[in-house]
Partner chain sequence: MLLDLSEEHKEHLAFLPQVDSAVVAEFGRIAVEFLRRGSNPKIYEGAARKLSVSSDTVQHGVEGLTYLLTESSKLMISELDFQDSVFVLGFSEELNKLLLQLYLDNRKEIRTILNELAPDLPSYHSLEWRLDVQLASRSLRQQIKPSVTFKLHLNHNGDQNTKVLQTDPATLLHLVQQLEQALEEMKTNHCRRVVRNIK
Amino acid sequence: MELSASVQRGFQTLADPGSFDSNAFALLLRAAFQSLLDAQADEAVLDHPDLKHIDPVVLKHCHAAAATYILEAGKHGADKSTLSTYLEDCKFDPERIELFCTEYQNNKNSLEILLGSIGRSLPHITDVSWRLEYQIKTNQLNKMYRPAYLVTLNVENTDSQSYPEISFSCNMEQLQDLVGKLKDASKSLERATQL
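Let me see this chain alone, in the form predicted alone.
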């Protein structure tokens, strides 16, 4: 697991008992898990009275660092020994390491479900349908007499097995531009596969 220097600094600040006492550490750790796993969570999780004495900038930096590390650990399927090793390198004391590992184990399944729902690939276009629309008047009753195309792309998202539709409207020039760009992309792909 490689974390940016900013995340490492935030994590080391979180490990410092002078910056975060045991109670504040536990609150911030729970807040980090809650903000990742609960879609209804908001910034109010950081407004706990026991966290008021900490500079808000430092608090948010450490919260982001903890959330980043939690996501990276979940992404790599880290076990307790991997977590402990990294936390020891960041100068966490044994009590904080144990608390972090316990909280991580309690939320590991939910975290894996969350990460699995994000997906790993872009949707694939499975079908295209279109129809010609002819606008005669606007909302202000001005005459228009302008053709437009309503295009619907049927896509398949392989990660979630969903089949949403993407719809848009365009005029003749925009449609010709889109078709031209798709032909260019197709030719580029053919050239790349022939090499």
Contents of the next structure:
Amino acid sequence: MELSASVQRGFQTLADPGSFDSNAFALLLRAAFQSLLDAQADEAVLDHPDLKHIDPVVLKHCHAAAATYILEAGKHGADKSTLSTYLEDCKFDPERIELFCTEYQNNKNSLEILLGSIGRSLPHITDVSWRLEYQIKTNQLNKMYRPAYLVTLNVENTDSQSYPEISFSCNMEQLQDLVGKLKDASKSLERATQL
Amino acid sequence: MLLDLSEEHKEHLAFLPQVDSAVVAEFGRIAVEFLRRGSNPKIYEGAARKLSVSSDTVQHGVEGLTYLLTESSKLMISELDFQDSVFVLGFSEELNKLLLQLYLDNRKEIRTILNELAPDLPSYHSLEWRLDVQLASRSLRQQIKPSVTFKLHLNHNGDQNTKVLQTDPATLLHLVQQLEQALEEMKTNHCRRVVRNIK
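Can you switch from the form predicted alone and show the form predicted together with the partner chain instead?
Full assembly next; the chain just shown is listed first.
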């Protein structure tokens, strides 16, 4: 994990009981996780009375350092020993290391879900709806008398947050073909998970 | 149901008895070919020269025949109705038989062509799929994220359209279940009754 000097300095300040007493440390740590993982978190996350005595610039620096480190650790799936080693290097005492590791462990899953959801992907199918109709006539052709399906795929686009729909018509044979291919895909998926 | 032929139409068709049946059969072939691929005026000129008539006359004859065939195919009229409709034109027995044969031989194909004229939504052509597992991304390493990638081929107004889409295993199972239900619907009593009774 590559971490900048700024992050290291922030952590060294966090480690110092003179700058951050135990209570302040715990609060800042919680604030860092909250601002990353809580969708409704805003800037007021650092507005706790027990943090008021600390210089706001220092507070912001340490908060940013902690958040950056948490994201890097989450990105690489860091384990407890990696975390401990780095925190020891920053002169954290064993108590604070333990607290950090516990908080990290508690939030690890949410962190991974958050990081996993960032990124580009192909338009993603979320749902399908269908309509069965019986075609009787058009202005060009009478006495058609055949069933037809209209299928709509609901699609989500990760970047543009748009929800385009893909609609197409098909007759029974075509729908059977489509379902057959989808079933092949899902059987293949099942087999792959058993390997 | 009888065909309703306008005076103008009857006039155009009046050309047909004046040529022999081989020519009428040829006109029939040309008419269907024009339905398949669009008309080609040069053919009229060639035929006009051979028959010593104006190319307009030939054109009207072929167009009249085309309209006769498409209207009959559209309405799917029975043999008897076709014969009765053509009877009013006062053609020979032989010509009437020829026209009937022309109708019956080409009806199915003409209906297929007419079907393509209907308002059209993209229609399904085929589906390709691929199983993928995402192992890492810029924001998260060491992942195992299975997904299925599809290439959906659709036809719209003659053009092929391809959409590349993705889904997760759970949604795939959901899609299969939903669409299987859709197929099952046709076998229900309700649908069978509708199909039986609307004819």
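Everything numeric here is computed off the predicted structure, so don't read it as measured data. Rigid core: the largest C-alpha set superposing within 1.5 Å between the two forms. Positions refer to the first chain, counted from 1.
Core-superposed comparison between these two forms: the Cα of residue 55 travels less than 2 Å. Residue displacement note: residue 24 has its CA displaced by under 2 Å between these two forms (rigid core superposed). Here residue 33 does not count as shifted, since its C-alpha moves by less than 2 Å between these two forms after the core is aligned. Overlaying the rigid core between these two forms leaves the Cα of residue 190 displaced by 38.9 angstrom.
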